[in-house]
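Here's a solo chain for you in structure tokens, the form predicted on its own.
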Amino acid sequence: MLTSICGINWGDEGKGRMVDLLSSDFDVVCRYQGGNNAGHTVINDKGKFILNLLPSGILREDVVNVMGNGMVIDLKHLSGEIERLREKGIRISPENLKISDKAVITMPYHVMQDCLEEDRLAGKKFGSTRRGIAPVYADKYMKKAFRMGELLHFDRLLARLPDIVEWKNLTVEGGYHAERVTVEAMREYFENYGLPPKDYICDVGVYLNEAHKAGKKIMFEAQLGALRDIDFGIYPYTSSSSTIAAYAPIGAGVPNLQLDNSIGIMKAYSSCVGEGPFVCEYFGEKAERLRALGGEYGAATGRPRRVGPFDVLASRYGIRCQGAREIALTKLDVLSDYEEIEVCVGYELDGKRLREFPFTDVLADCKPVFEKVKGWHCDISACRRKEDLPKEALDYIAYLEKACDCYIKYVSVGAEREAYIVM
């Protein structure tokens, strides 16, 4: 059984906080793609946890975690997040921590390059985390990265160094005129920080594969969401990598194998860290309102995120991206504090109505169509079941359950594991 967890919109929509709740129903958890530029959010009995490389599941004793190829790693980041977990008595080893040998390392020369760029577009930047994303995946592309595999090969490895440092200080000092990459530090930068995870590393493939025919239970952790995607999302304002469910597998190191089932995970209302167009954007008193009422603030960068109502166009084009065939929805409790609650149903562009999710050059140009829906303007973070929670909030997730025309499984009611129901 293989199942991807993926996000329907911009990100933040709380796939972290699910996969550590759904991930007790399975074996093993890969992330596929990304780096440590976002972060999963996990509240359960151990304490809060705020995951930016490690799959989500490695907060579970008996779940195997794999990290895939498709995956940029940090060493030095991955280095600090696994001593913090382990700080709060989390195990973690080679049984339960599988690193692919074919996952591209970010440099700190990504890093610098990343905010040299970000600090040369200045009103025009992408929103970038600035933490190398974007130059580390362009790097693989054109062939000049480094692999987590050649750790394994060391001696091999530092014969590469010059010459890809060479090549990168054009970038660097010749066309940022910034400080020359050195091969001594990055050398040291290899010893200090490459070493430690060597005994991770391995062909994660076979390991899937075996996992496979054994028929253990495979779920793929998705970063970011179906509007941050390369291909399919708001492009440029995306991430440089695919957050789609059809790539899952691949990232993950088993091209061979096919999903069983994609859960979507989606707001009851909308949020957005970085640039880039969001139509349904609330302003001022509204946005600061919903901002505070949600806790909306980024987990890997602590950046206020852009907030507004549910958008039904950007959701259904995100679970029609994501083949997502049941939803889990997420902070339905926020929205407690509403008598009345707006859903943005649709765009207008140059006074006609838009049915559809529109290409991303014009959404800049869009204006929300919104409804109201009445609220429930009670608390319902201590509901479990459905026939606990009141009408109107039944009648809000019937709502976007029909809009969107997928249906809706999972309701989250709080951030604690337990702080959920099964529709």
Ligand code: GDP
Second form
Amino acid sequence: MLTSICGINWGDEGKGRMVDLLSSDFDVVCRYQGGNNAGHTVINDKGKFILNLLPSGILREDVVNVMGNGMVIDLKHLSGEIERLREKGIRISPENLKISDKAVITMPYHVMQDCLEEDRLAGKKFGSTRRGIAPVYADKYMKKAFRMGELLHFDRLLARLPDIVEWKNLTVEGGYHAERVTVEAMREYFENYGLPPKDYICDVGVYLNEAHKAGKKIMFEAQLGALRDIDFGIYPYTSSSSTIAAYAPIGAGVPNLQLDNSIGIMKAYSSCVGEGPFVCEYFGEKAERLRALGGEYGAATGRPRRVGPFDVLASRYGIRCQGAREIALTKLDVLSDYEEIEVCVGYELDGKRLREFPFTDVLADCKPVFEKVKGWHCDISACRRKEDLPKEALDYIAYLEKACDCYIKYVSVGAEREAYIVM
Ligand code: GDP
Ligand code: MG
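Would you mind giving the form predicted together with guanosine-5'-diphosphate, to go alongside the form predicted on its own above?
Now the complete complex, all chains and molecules, led by this one.
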């Protein structure tokens, strides 16, 4: 059984916390795209964790975690993340962590290139997390990247290194006039941080196919949401990888297998970190209130997130892109403070109502259309059953289901593992 857990919106929907919760039913959790630009916050009986590279299943004793070929892996970051988790008593071994030999390595010069470019852009910046993600994916498709499996053939990797460094210096030194990348420094990076994870590296496709045959339940964990997907998101304000559920089997290492289910994580209101058009955005006091109520500051970067009410057009588009059959609606408790809750029910362009989420370039000219629904205006964070929820909260859920033509199966009312309701 293969299930994908994916983001319906702009990211930070609470995917990490839902993977942590739902993984109790799964044997394997795979990350299939992105790198350490992800920030998944998980709070459970072991403490509070922010995961950037490791799949969220790493916090469960009996779950095997896979980092797939669709990922880009910063070796230094990986080593630090493993260290931090071990200090908190989390067991990590080749038994419960498998890294694809085909996953791509993020190099220090990718991080450098990312920073150089953001600095060059200055006021026109895209809001990169400065973790080298766009440059490393670019190199992957330029076929100039290193892959994890090469660490197992270190002599050959070292033989390839000088050519790559020379090529990279055409950009770093030649283009940006920055300090030269040296072969020695890169060799040190591989030696210091690349040799320890060797035990985890394998053809994860072999493992996943065997697990699937044996009837194990496999979950794919996305980073970011549909609207940040490289193809379907608000390009160029997107991530550099496919965040879409249909890509999950490919990015995890099992292109031969098909998804049985896709669970979309959708937030009860909207948030968006970084740049790009965000039609439903709140400004001023309205924004500050919602940001404070939702604690909307980036898990990976600490940046204040832009916020707005639930966006019907964008969410409906996200649900379609993700092929989500079931929805987990998160952070409903954040709206408890409001007597009336606003919803962005559509966009207007040149005086006309749009029926579908439009092409990115058009978004800047769209005006949000807001509608108000009655709030419940009481604390719902202790609710654990559908019957515990006030009528207005149930109405809000039903309203979103109808507006987005979806099935909301789970609702979360707090950040802790158990703060959720099965509808
Ligand atoms: P992800 O990137 O999709 O995994 O989401 P993040 O972890 O970046 O952001 C979600 C934030 O909301 C985290 O700080 C979570 O602890 C928190 N959170 C998740 N679910 C809920 C919820 O139901 N209620 C509240 N109040 N906070 C939640
Ligand atoms: Mg996040």
